[in-house]
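First, one chain by itself: the form predicted alone, in structure tokens.
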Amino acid sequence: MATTASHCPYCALQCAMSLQTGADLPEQQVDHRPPVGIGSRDFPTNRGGLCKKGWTSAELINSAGRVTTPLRRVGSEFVPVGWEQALDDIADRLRSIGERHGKDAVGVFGGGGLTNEKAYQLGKFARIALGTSMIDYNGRFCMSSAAAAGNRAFGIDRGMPFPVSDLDGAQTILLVGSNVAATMPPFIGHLEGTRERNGLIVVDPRRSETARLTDDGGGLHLQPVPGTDLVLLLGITHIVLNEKLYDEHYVQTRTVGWEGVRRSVAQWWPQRVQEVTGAPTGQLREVAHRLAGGRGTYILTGRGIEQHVDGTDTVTAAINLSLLLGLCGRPGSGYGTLTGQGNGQGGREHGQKADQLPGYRKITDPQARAQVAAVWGVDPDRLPGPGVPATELLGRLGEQIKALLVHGSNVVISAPDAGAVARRLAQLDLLVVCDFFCSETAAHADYVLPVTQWAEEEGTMTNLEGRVLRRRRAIEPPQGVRSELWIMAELAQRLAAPGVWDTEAAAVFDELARASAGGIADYSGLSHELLDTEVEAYWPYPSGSAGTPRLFAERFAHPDGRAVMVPVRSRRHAPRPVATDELTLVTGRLLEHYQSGAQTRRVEELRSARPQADLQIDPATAQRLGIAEGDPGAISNLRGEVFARAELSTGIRIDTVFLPFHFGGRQTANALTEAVVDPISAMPEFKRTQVSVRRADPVEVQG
């Protein structure tokens, strides 16, 4: 048996995990490949654990699902076509619409699970190839708000500026918005000593199964009104600043603007904060003294405050009361925001966002855009200029936007006011998916073109902590399928696109590093014959350097070395009433699925314990709709109605509701989402939608 070390393909903890691969064939195959087996290795992050995501990984890597040849749409069939008449005629389209409608008449949109080297290529493809400002991907549902955040508070965006262990030995952890429990189950082994301490604080409109983790003495659980945790972060550092609670040497020494966020949090007292979030008084002053009450406090940040039109807000307010607790850089101590997708960390830093060039530069500096352009061997001037983030470039589809490509991505299910998105794409002249499954994104598309998974690739991830990780092939691909490397490659060849398109993952990382040198986050020092020492690669990680794994110790990334305090303030703090029509609609993540569930709903073992999506309702008010355990449920709005079997649960609050947004068809939870976003991040609100809820007929539900 040969055994490979690797990763995990799904979250951003990155679990390291061994690939084995065998002799003896499996029941159901491709190409008559041989299968794989999952091992545990033992990593910090995960210690040899998986959850029951990784274990079962290898399972779609022979699925019988597998695209593995080319497929172009006639009429509302498709049919196999060989790898030269796709992208012979895809680069023909693209070329035509080009020339018709302008260059941003072709819009790509990539994805938070690429591989660092397939989404430096994007960026470079969509930017020389295709000439189109028009790129972004679908991390911007995910990381975007505490991205602008950590970059206008310290000048850099590292989700966890220091390495997950650290937290080991955390007094108190103050855990807002995120259910880590479900989404990266091993990440809850490094709470466990806090819990024992009584230090985990959660906050969670949900008794999810993170809150539950309080229990028994290991903690707090605050369960305020969704959509209201700015209100919430405002009224504890209230508490902070009133009761002088904070670490006023590290204030006037480290940081700036801390006046101003003590103007902005004068109204939020107590009693009005309880009126507006519901949570008791009694807990916000508990909470305060419990962050300021010694060494080895951590405020860790999630999508649950972050996906909000304020969510930007939200998690600044989070880093103000860690900087003026004195939290940040302080060994033992800290804030970091728990990245979700595999590689949201390093998918973001080198291209595919609509405003950026490798290395985290803005595209509209002069310099990064010569740099760049001088490793491209492209003239600065070629380089279009910022294009829109994905709400707004999704809004463009059969208008501006000619045609789209999709790289690791089911916008589809993922987008908000999903309905709207799958009409616009009917309306393009050109949609292509590059896959490994039919996804219902797939299904809209003139072609699907058949790409790598995880363990038949080589290339690199960056997790949650800045660790830049090996990913290593265990097993040669299907026959027919290919990289999107090479997939890129051809395009550019065909569209005469000047520079130099690698096709093996090496090569373009050594480019990916000499074009991040000097960036914010800077590779440079870092090779894949590096990572495959297993070295311990923290960006930045300049050459000569050995990395850093732990950052802010001396000073933060603004040219003074201080960290910038920026007052924010609640602009939707009138309590609603109980006694509403309308319920809060709070989607989210479950421990067996991950993201559209476009993989993990083809896993038999995953699929059998979670295959449908349930409401998640209280019981009381369950009653008052006539709505018994197990019954269909109808949940809509003026964007569309979706249907779900309810599951009563006194672990929400009553004028709440919860649904998954794994599932497509009629459960597809974001078909209700509104199309609004952050004004700074430009991060959907996919955390406060306006729903009526009512028993469905079982007619409706089969449709």
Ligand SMILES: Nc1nc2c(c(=O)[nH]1)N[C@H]1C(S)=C(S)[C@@H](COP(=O)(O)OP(=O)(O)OC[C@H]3O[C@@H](n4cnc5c(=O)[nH]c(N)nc54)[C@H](O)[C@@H]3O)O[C@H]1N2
Second form
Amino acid sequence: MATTASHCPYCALQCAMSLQTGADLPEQQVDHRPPVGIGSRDFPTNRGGLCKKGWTSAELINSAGRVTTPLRRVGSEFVPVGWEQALDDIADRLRSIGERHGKDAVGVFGGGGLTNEKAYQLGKFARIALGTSMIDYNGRFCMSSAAAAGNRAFGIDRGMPFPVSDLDGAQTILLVGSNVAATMPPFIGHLEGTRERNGLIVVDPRRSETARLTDDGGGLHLQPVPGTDLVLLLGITHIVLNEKLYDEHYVQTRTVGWEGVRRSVAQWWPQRVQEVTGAPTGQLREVAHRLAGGRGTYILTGRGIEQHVDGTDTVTAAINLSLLLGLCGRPGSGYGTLTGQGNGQGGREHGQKADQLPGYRKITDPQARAQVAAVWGVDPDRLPGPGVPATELLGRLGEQIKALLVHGSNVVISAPDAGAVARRLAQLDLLVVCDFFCSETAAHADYVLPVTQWAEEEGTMTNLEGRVLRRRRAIEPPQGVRSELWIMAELAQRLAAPGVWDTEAAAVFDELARASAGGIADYSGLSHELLDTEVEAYWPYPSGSAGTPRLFAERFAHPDGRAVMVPVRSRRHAPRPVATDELTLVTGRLLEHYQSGAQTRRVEELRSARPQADLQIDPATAQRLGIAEGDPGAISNLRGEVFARAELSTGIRIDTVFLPFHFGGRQTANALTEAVVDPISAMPEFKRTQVSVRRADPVEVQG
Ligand SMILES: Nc1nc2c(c(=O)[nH]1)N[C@H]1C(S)=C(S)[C@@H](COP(=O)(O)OP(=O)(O)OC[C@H]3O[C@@H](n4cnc5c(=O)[nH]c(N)nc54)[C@H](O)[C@@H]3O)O[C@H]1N2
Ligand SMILES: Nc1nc2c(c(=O)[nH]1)N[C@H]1C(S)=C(S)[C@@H](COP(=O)(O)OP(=O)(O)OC[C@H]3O[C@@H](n4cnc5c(=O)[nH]c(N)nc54)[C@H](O)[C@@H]3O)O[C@H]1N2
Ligand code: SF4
Ligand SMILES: [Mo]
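The form predicted alone done, now the form predicted together with this ligand:
Whole complex next, starting from this chain.
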């Protein structure tokens, strides 16, 4: 049996695994290809552990639903076509749409699951092969608020500016809006020490798996009203300032702007914070004191506070608190956000974001344009300007945008106001989806192009710590499947694009490294060859350096070396009416499923464990609505209606219900969410939607 060292295809923890191939494993279906087994492999982030998604990930390689030849729509059917014919036709149609409606009539939607090489190539493909500015990606739904807050405070956006193993020695960890116990199970190994020291504090309107880790011993769980975390954090900051718990020397020497922060929190005395958030004043004081109690404090944020219209400001409030306490850049303490997708970190560094070029450079910066254009072999004037963020891009489909290429996202399930997205996709002149499966989005396509899965390709991923990892090929892809690098090269050639279009990931990486040189996310010292020696490669990794496991020890990334404390204010804090029929819907994740579920709903063990979306609802609320355990519930608002089985649970606030967003059809949670975004980051408000709930008729559920 052969083993290949690689990493999990799913989340940003990027657990190390070994892929086993060989004759002794039972043969599976597609093309009679050899099966792949998953073995554990020791690594500092997961220490040999994997969650059940990781353990079962190889099932998708030979999954019966796998697309293994290009598919073309004819009426309401898909028919198999050859690659030449598909690519010729797609190129022709892209060219004629561009000629007729302008180059920005072609949109590109990327993903944070793409390798660095694919993400880089996609950004280049959009800008110089298609000539469009209209590219953005699903990281806008995921990382953009934390990224925006990190950039303005620190001058750089690396989710965790320190290795995760640093958390092992922590005294106190405040987790705000993150459910790591379900979303990155092996990560909780790094919380064990803190838990034993009674130092874990979790803020979540639900008694999530992670909140339950605080049950034994002296941990704390704060259960605020959804969407009030900004006020909560301002309130804790108020106490820290009032009771002089902050680190004055640090604030004076390493930050600017704290006077503004002091003024902005003055009005948030504990009683008032309690009224808005529901968190008792005693708990607020307790948290402030614990965070300030000596060394070893970390503050970590997740999507629970980021996916709101004030997500950037809320993360900013968490960073301001961290800076006041002197946590950032000091050994044994820090602030970080827990990046989500497999390459959520690298995916936002190499140019698939509407306003960015490789190396985390601004597309509006003349110097950056000149450098990247030189690497691409084009005149800088040929590069388009900034495009529009994901939600706006999707909003323009069928209007300004006539054609869309999708690489690594299932927007019909995962974008806000998903019903409207599906309607707009239907108005496109051309939709091309690259995927391994006929996802709900691919089902709308004119062409589905089948691509390689993780175990069939080479590449790199950048995990939540900013560590660059090697993904390695363990098995040949099925005959009819191609890599996206190949697809882009073929289309670029047909579109007579300038520049070089490599199809080998190592060569594309070398080009990416050159394009990133001198940028914020500098990868110029890295190569596949170097990464194969298993160096610990944290970016920035400029040529000649040994990388940067920990940032901010001496300086922050702003020109004056200081962190910027930006005062933020809460714009929506009126106490909520007590009696109302409306409930607040929060959405999120289950351990068993990944994202839109396009992959994990095809894995038998995961599907049978979680076959459907359940509505988490408090028993008293359910009783008031005449709903019993297991009853069908209808959750609705102006935008849509969703059906889900009621799961009664005291682990949720009485004014709140929870739905996972992993399911499609009549269980699509995003049929309810609104396409309203944070004004700074353009992140949608996935975590707070007003809905009404009623008991549904079983017939409605089937229909
Ligand atoms: N099993 C699984 N794991 C995953 C993924 C997956 O789909 N499935 N996806 C990966 C990706 S891309 C991401 S981004 C991460 C996300 O990882 P997390 O951020 O941990 O995941 P979520 O479930 O979206 O949200 C976390 C928690 O936020 C809480 N929350 C909701 N609203 C609020 C609020 O207003 N305030 C506060 N304080 N909390 C709130 C929810 O109750 C939930 O428990 O997970 C990654 N890992
Ligand atoms: N209501 C609600 N909605 C949410 C969220 C929430 O918490 N609540 N979370 C948001 C967040 S954080 C995220 S990250 C998004 C994620 O949601 P999506 O963007 O839909 O992510 P996935 O389901 O991972 O979709 C990836 C698709 O690409 C395919 N794929 C995987 N790898 C590759 C590849 O290398 N190349 C190609 N071409 N295809 C590939 C998969 O088969 C799948 O069909 O959802 C967002 N939507
Ligand atoms: S925690 Fe994330 S990376 Fe690790 S096995 Fe599970 S899905 Fe894969
Ligand atoms: Mo995400």
